[in-house]
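So this first bit is one chain, no partners, the form predicted alone, shown in structure tokens.
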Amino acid sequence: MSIPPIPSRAEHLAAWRESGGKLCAAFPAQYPKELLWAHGILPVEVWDPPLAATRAPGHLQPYICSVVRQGLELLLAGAGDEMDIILFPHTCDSMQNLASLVGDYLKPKATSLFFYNPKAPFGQPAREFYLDRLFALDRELAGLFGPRPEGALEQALAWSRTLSGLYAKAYDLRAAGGLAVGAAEFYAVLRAGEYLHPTAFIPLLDAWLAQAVGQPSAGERIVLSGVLPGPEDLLESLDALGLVVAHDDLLSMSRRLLYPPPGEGEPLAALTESFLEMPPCSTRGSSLAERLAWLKSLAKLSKARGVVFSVVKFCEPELFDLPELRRGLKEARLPSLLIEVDVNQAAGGQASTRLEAFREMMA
């Protein structure tokens, strides 16, 4: 099936700005987008801007991951000047260092804000800390743009609950073999949520799901793990080789999208509970046992017979966990394959050849 028309990032941002809305460049990975929506701010996520890395390498060590490198390249190209704020969640050491580099030395026109996520274990101290950070961010936004309108946060949580239900439906259908789309289309549609406002994304996602239901192509079912669903040629190779992505454990996707929807209680407390219940993740300090159990549960749920790790080069949180995860999967008789990638660089023919060999091994 054909992908429904998706407004381009440039078109959507221009229309949002023209309507009087504010813009936020949101760096990876977890942040309370509902709070931004409530203040009339559109978060535009910065994962893999399609730019040639010409200036950023001069400011970074050569072993910094390409997500950080490309994000800095985008700011050096002046994209930050179009924003009202730049938000840096404290996701990993490299992202924290980028936040300092930008805030202390680059000094873009947009205000730099920092959001500190607690790390596991997620007990009462983490709950209180996260709630305190939400209140602090709310105050910072109010200081910059004025208080949020009455009822705006409740509306934002309602959008979040609707999106959570649509994400869950998409993943459940795919895991059950009920989506007639390949990996390239699945992720092209879901990634539009990285910049579309929910009032535009919810109807798009709803309409696509209604058309996407059907019998998928036959093939060996796998779980895709890593940071991002890409590069694009890697997804195309998976589709062409008959490797069916039945579920994923991607930082930018299921680890953020399959969150329990915020409840109906006090909004910031509801957001806190939702954050604490997100799936295990290397950037949240989750234990290896939790991550391994989660991966095995995804494979069992989706009847996947193997796991492909598509890991961004030099991504320390992911690479630290990898040896033990692969060992545990092997003990569970789930073969795995590691492919290291750079964002915005083709995985290439060698990756395709290795995927083909992996498929034959599982057959």
The other form holds:
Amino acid sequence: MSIPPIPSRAEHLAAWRESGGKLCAAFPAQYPKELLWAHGILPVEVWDPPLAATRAPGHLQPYICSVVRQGLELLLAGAGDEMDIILFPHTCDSMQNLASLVGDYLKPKATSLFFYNPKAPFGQPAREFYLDRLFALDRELAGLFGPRPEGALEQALAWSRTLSGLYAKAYDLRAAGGLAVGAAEFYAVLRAGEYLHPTAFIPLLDAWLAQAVGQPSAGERIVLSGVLPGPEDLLESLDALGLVVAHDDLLSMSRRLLYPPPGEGEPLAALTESFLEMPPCSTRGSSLAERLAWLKSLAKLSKARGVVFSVVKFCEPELFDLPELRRGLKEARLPSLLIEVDVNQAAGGQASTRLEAFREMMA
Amino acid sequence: MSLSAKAKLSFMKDLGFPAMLSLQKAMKGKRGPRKANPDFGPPLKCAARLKEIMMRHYYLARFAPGAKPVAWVTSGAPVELLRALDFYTIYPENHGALCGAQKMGPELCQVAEDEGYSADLCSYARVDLGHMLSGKTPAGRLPKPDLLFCSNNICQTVVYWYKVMAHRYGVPLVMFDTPFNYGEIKDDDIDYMKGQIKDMIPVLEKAAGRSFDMERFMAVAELSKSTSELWGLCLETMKAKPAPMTIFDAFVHLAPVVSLRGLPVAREYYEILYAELLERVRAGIGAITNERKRLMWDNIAIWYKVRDFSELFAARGMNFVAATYTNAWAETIQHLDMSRPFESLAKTYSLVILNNNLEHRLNLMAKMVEDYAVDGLVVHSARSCKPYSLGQYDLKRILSERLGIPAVVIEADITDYRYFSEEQALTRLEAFFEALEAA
Ligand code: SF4
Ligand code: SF4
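Coords for the form predicted together with its partner chain, given the form predicted alone:
First the chain shown before, then all remaining chains and molecules of the complex.
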């Protein structure tokens, strides 16, 4: 299967800019992208920019994760000056302080905005708070760029519903063994949604899905859990070794993509309900019981026989949950493997050897 | 709660602990006094009382189950809500500090690591998980929790850590979510926190087996407020030259305001400490004999090095007179207002240093440098604590440039000394001492 041509990040951003659109560097993880679209802003997500970290270490201790380090490196390389806004959702302690470091000390040309996500359990106060935060962000964006056009938010929610349907289709097909693509291709396509506007991404995803349907190659089926897919060589190893990613529980992927799409009611209230219904996640404060039940259900649904945790080094939210999750999976006869990675650094031959041993153990 | 457990706790309080204490004192008398270090002024007399209070707290804790509901609480959680319901509270962070000071950090961390907890996680959490898994503690025995109570006003780490404990112990976890103040605190934030307080009360009542009494809560909150205020006054005595205590003393003397806040014993203790400090100021008694340079500390203590560091600095006539860490239990208490109890409780706890942006911290530190006539800054980059440490490199640089004072960063950890290189720290400190002398 060949991947349809995906416009590069640089091309797409330049075209968007030329058409008069605004740009937002969006840091991980959950944020209301529909609101940005409605204001004519393209969110460009910053997960693992491919840069050599030369400047960021002057600002960060070596025990800070590579997602934060690479994100800061990108801003120090001047990306913050090409953006209109930089959005920092509240994801973890490190992201919180990065937001402050950038907003208070480094002060790039772009306006830094902060968006606090309430933490579980999501009772009525959290529901009201999230809705208030959406209204506040809406006002902030209107203050910066003028009021959003009539009907723009409704249109954004419609895109979101379409995308949600396509994501669900891609995941369902893969879980049912109906996608003839490996992990490298699956994530290369889905990750284009981190910067493509829905008007470009929807047709691309639709076309890809139509041609991706088919028999996957044979192998041991696994669930991939962690922060983000990759590094690239890890995905290639999985494909080459016959470890079929049948589902995932990745912060950058299913934990943000597979949730009930916003309904037809008042748009911001609909977005609030969607946020509250997102899958369990370490960064949202979900309980271990919820996370474990979720992982087991993903494995059952996709007939996976093991779980590979690909965790970013120093990522506290993920690392704290791991031992109990692995213990619970073991009790459910689901073996698991932990690989710690740095984004943008090859996982390397050692990871590949361990994956191979893991596959043999499952066989 | 059982009557016999209550009777046992009461017996231990009135007779068992005093008897044990007398025995300990008799044993200590036999060992003779410790040799005085000429670099230090006379030690604080009330240190003995502090030791007694904390020993009593941990000793009685083992008799609490069955007599009182037991809650494990984070250092920044609004404990007044629990006190009003008569919970016996254990502070795992304080216990972590105790383990750190007793140099048990690596041993307990290793237990957690053997269970799969990464060595990159906060070592207070690893120490605590190591204790949970092994039962090892220098405090004798900690009672198992009936409830876990945490607030993310200090870090998100406590949320992840307490989730693990809730899962392992199978007890409810009550989380107080305090939105991070990227700028000013907002009305929406306060409403959200107020809403959570109202929602958590029935959960706390259920775990405590009694109803929440607003009057009792107000009395506890008053007590808590005056205790924190007194602690603030104790710290302020260090504005005097020479300062009557060092921050290394304060690291130890802050235990009651952290762990016993809202109980009469904590306030009583700070009344004694404050009186003693005032007396020392009046008499011109310094914590160190030759206070030539005054320093500020940023971040949590390096618990296993408190004594060594205090001697190292004292020998050079350098005294730590201020710290962002010790200040944290005094700096927001003015917001607690009994006419708006829940709203002001939310504000008090949400406005603590670690829940605010770095600009806030910078301004606070700049003010402290001025108020306490600080000559130099020592920044502890604590591997355990990302919210305290991320941003320190810039903070140090800006503060040093803006105020023209020398500053140094020491890479270490709060309890896990496997991540501390003495040699590297001393090399950096030597350069700092030189800069300080030249300034
Ligand atoms: S990788 Fe983990 S620690 Fe790093 S920004 Fe993401 S959630 Fe935070
Ligand atoms: S040391 Fe830092 S990360 Fe650890 S519990 Fe304390 S505030 Fe949280």
